[in-house]
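Only one chain comes next, encoded as structure tokens, the form predicted on its own.
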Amino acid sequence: MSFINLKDKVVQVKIVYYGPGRGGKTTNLEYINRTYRKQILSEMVSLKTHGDRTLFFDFLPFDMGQIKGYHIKIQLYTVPGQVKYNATRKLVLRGVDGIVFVADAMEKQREKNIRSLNQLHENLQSYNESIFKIPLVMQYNKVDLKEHGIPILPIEVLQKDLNSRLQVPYFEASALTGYNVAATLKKIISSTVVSIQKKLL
């Protein structure tokens, strides 16, 4: 559950880039980082986690105006590379509100998707959280390395494999060169804010 200051009447909203290694989620928050600037309250912090990198910063979001009076700060996470423990992985959901799952559409990193999905299901399930009931977007990163001549998965087969039982929102992406890293970024802060509001009435 999101952090709330009464006294400063702040909504702390926790949301979290999860995905196999390498797969593009500290891209996402760079990019993020260099492009929306003015919105942002901290620098990129790097904290070590038992060997392994955790990355945050905060970030205003875009025009959402207020919860119930209450005005609103995004913390971004994501738990950077290969990551050598899973404790690292589980520590960094730990309050999440809303998730972005960014999956590695390269054909040879099909088998890693479905084992991290895997992962942040029992990851969640550890803090009585249901991957089913979080807000969650899917991103299906890497898709410009098809001009590049890189085997690429067919989004059938990204939706077959990570979403079909889920049925949440996709998005196919380039977290390095932006495309739809933004797109992606509004929509979990939009249906955060909205589970959010529930739980606040």
The other form holds:
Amino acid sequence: MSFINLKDKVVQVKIVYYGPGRGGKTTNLEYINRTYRKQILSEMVSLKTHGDRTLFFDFLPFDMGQIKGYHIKIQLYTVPGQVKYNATRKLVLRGVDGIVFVADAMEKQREKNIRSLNQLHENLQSYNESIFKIPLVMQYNKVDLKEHGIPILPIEVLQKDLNSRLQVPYFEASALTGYNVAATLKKIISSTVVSIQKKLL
Amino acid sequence: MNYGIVSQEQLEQIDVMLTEKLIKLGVDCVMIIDMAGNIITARDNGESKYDVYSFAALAAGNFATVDAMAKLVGEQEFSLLFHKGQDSNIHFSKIDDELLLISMFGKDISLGFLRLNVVDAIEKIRKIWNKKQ
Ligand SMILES: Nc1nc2c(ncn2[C@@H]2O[C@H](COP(=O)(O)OP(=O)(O)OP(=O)(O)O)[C@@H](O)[C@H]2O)c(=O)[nH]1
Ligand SMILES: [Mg+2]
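Beyond the form predicted on its own, can we have the form predicted together with the partner chain?
Below is the entire complex, every chain and molecule, led by the chain shown above.
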């Protein structure tokens, strides 16, 4: 749940990048961190293993400036995607306002995406949140690999597997090159801010 | 308790109280955060320059991890969370299921003295919070 400070007119919004291991969640945040220096007032925090896998979370505070007189502070988090880390994944989801699901578009990751999305559904339920209600954006990542001859799932398949019931906005993306990273971010921020405004009214 | 929106008046009262009860005793920085890592309020002695947002994210994670470990070994909770350094120390205290009070303090204050005052401050925060809700 977002926290709204009426005294200092600050709204803190928590957005979590969720998805299977090695899908590119951390790479999304790294790209944002490099590209939007002006809006990032502090260092990115990464709690990771020696092999650069996320152990607990990455954290990146992102300053949106003012909307209707309120200062919007977006807190970006990633979860650890590896199967064995579900306990910590759940901790990171606490109080989440909006989610980007980073799917790995590589053909061989098809099952892993579906399993991860199902677990997101369960994890949200444990906080009495619903995957059908929370602001959510799908990102089909690593589409750049197509050019390198690596088999990529067609968008129709990804949509059918992951988004046929949810029907949320989606983007093909490459966190490595930055393709649609900003578009994904903008979309989830606007959906989340709108949803918070609705709750307030 | 609905902590999502606190009235301006309540926050001001809490800020004044935190300054009176803790900062004036020599605590460097005190903040109230929620379990999601949001900062409810932060007060300091004007000298400490912490990156409070990153700090809050890490502190919430730290607390949540220890809490989960407690449950694993069959404890309700580990009530005291305290990190001791050469020059500065961090003390965590649970206000309720959603909120934490975190104090950062140096060598001049003893843990026992701090704890007494933290308990008192938390009592006052609860009172302010429960007014008119
Ligand atoms: N080709 C390509 N590689 C990518 C892309 N995004 C991420 N990668 C690579 O995939 C690997 C894993 O990326 P991470 O961002 O660490 O993945 P993650 O989702 O944070 O993984 P966990 O922390 O284990 O959950 C790294 O080697 C990245 O360079 C992409 O869009 N295209
Ligand atoms: Mg990662």
